[in-house]
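A single chain, nothing else alongside it, follows as C-alpha cells in the form predicted alone.
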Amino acid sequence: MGIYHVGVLAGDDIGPEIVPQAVRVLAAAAEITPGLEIKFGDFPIGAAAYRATGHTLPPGTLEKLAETDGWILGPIGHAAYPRNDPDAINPHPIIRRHFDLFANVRPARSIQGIHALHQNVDLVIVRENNEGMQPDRNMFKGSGEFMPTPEMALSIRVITRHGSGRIARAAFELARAREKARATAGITHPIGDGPRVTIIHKRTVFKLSCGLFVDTAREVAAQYPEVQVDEHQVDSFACALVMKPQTFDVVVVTNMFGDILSDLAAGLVGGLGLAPGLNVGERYAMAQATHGSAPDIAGRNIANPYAIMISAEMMLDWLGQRRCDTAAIRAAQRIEQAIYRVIAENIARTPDLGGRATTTEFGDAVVDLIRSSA
C-alpha cells in the first residue's frame, strides 16, 4: 500500500477557504482508490501563526515539514505582515531554499467552455526557483540587492551551470513524459510534431549569464536527441506567446524570466485563477497555486479553488511518478479528469468563471465526481 504523508499549510486570506478543497479532492481520490492512503497534518503558516505564535514560519515548522513526502501552501499575503520586524518573513521563499526546491512548474492549459483569449494552449513553464534576480534566495548569506548609497541600490543576478543543468533536464523529462502521455492517451499536441522544449533567455544582453545558461541547457538537449530544442528572447517569446501560444509546449527558462511569463501565459487561457503551479527537488514537493491571496474576496467563500486543487494533483502525480505508484497515478488522474468535467460542462463555475457557485459548492462538485468515478 502507498501511504503518503501530505502537509497541510492554509496561508492568508483566501487560503483557508481554497486549501479545504485541495485536501478533500485528494481525500476522496484515496478512498475510492485500492492501494492508496493519505494522512494529513496541519502546520500553521502566515498571518494566523504570527498571530498564534509571534512567527509567520513558526519554529519547527521546516523540521515537521521534512516528515512528510510534500505538502500543499496556501496563498501568503506577506505584503500585510508587519514591517522591520525579524519574525514576520515571506516563508515560502524560505521553504523552497531549505528543501532544494529548485523546480517551479506552472502549467498554462486551456478548458473546455471558458471564454479566454485563446484556446487549444497545453504549455508548461518550467521556471528555476532558487537562482535568479531573487535577492531572497540567491545568496548562501546576505541579500542579493543592497543600497551602497542613499541614491544607489543593486541588484545580482546568480545563474550557475548546476542550477542551469538541473533545471533543464527537468524540463526534457517532462517534454518526454508528456509525449508519453499524449500517445498513451491518443492525443496530438497542438504542435503536432512531438515533444519540444524552448529554450528562453536575453543572451544578446547578458552574454555571460544568459550564455551559461543557454550552452548548458543545450548540453542537456544532447541526451533527448528525441525532443525538438528551439531558442527565444525573452522579448520576442513574449510576443510570439500573446499570438500563438498553441505552437509551445515546454518551456524552460531562468527565474525573474518565468515569473513574469507564467503570467502571461495564464492570462491568455482565462487568468490567475487558472493557474496552478508545482515547486519540485530531488526529494519534496510543494503544490502552490501563482496566484496571490486576494484579500479583498477573503471570508466570502467565492474565490475559485481551481488552481490548488490541480497542484495538488500535479504533488500526488508527481509522488506517484517517484514511487512508481500506480495507484497515486491513478489516483491524480481522476482528480484531474473531474475537475476539467466540472468546468467544461458546467456542473459548478465560481464567479470569476461566470457562476454563480461558492468555493465550498465548487469543491463539493469536484468530490462527487470523484467519487462517482469508482
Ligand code: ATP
Second form
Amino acid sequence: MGIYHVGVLAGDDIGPEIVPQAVRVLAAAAEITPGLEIKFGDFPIGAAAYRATGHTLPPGTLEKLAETDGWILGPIGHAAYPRNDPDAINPHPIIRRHFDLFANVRPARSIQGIHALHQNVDLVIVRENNEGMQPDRNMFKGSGEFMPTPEMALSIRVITRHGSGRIARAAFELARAREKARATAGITHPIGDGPRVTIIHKRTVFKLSCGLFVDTAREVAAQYPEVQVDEHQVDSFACALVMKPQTFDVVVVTNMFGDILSDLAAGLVGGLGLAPGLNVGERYAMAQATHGSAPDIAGRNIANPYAIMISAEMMLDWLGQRRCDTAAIRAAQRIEQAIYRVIAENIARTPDLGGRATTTEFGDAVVDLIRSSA
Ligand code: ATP
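Now show me the form predicted in complex with this ligand; what you just gave was the form predicted alone.
What follows is the whole complex; the chain from before opens it.
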C-alpha cells in the first residue's frame, strides 16, 4: 500500500476556494485506486495565519512540512501583507529555499475546444528556482537588491555551476520521461521528431553568467545523446514562442527569464487560469499554480481551479515515479484525463474559459468523472 502524506496550505484570496478542489480530486482518485492512500494535513499560511497567529508562516510549519511527502500551496497575496512587520513575510520563497526546491516545472498545453492564440502546443518550461535575479532567494543573508545611495539601485544575479547543472539534468530527465510516456500512449509530440531540450540564455551580453549556464547545460546534454538540443537567445526565443510554440518540447531557463516566459506560454494556450506548476527538489515536491491570488475575483466561487488541480496531479505523479508506485502514477493519469475531459467536452467551464460553472461545480464535475472511471 502506497501511503502519501500531503500538506494543504490554502493561501490567500482565491486560495481557500481552489485548493479544496485539488484536495477533492486527489482524494477521489485515491478512493478508486486500490493500493493508494493519501492522508491530508492542513497548515495555516498567509493572511489567515497572520490573523490567527501573528505570522504569515507560523513557527513550526517548515518542521511539520518536512514530515510530509509533498504539499499543495495555494496562491500567496503577499502584496497585501502589512509592510515593515518581519512576521508578515512572503512565505513561498522561504519554503522553496528551505526545501531546496530548485526546479519549477511549468507546462503549457493546448486543451481541445479552448479558444486560444495557438492550438497543438505541448511544452514545459523548466525554470531554475533558487538563484538568478530573485533578491529574496539568491543570497545566504541579506537581499540581492540594495541601494548604495538614494539615487542608485542594484540587483545581483546569481548563477552557479551546481545550480545550472541540476536544472539542466531535471530538464533532460523530463524530456526523456515525456518521450517515454508518448511512446507508451502511442502518440507523438506536435513537432514529431523525438525529445528536444531548448536552452535559453543571453550570453551575448551576460558573457560570464549566461555563459556558465549554457556551458554547464551543454555538458549535461552530452549525457543524453537521444535528446536533441538547441539554444536560443531569450529575446529571439520570446518571438519564436509567440509565433510557433508547437516547435518546443522542454525548455530550460534561468529564474527570471523563466518566470516571464512561462506566463507568456500560459497566455498562448488560454491564460493564467490554465497555468499549473510543480516545484521539486531531491526529496520534496510542492504543487503551486503559476497564477497569483487573484484578489479581484476572490470570494465569488468563480476562480478556475484547473491549474492547482493539475499541479496537485503533477505532484502525485512525481511522488509515484520516485517510488516506482504504479498505483499513484495511474491515479495521476486518471485525474489528468478527467480534468481535460471536463473542459474539452464542455462539461463545466469557469467564466475565465467562457463558461458559467462555479469553482465548486468544476470540482464536482472532475470528481464525478474520476469516480466513474473506476
Ligand atoms: P502574482 O504577481 O502574485 O503572480 P499577478 O499580479 O500576476 O499575481 P494574478 O493574481 O495571477 O496576478 O491575476 C492576474 C489576472 O488573472 C487577474 O485578472 C485574475 O483574476 C486572473 N486569474 C488569476 N488566476 C485565476 C484563476 N485561477 N481563475 C480565473 N482567473 C484568474
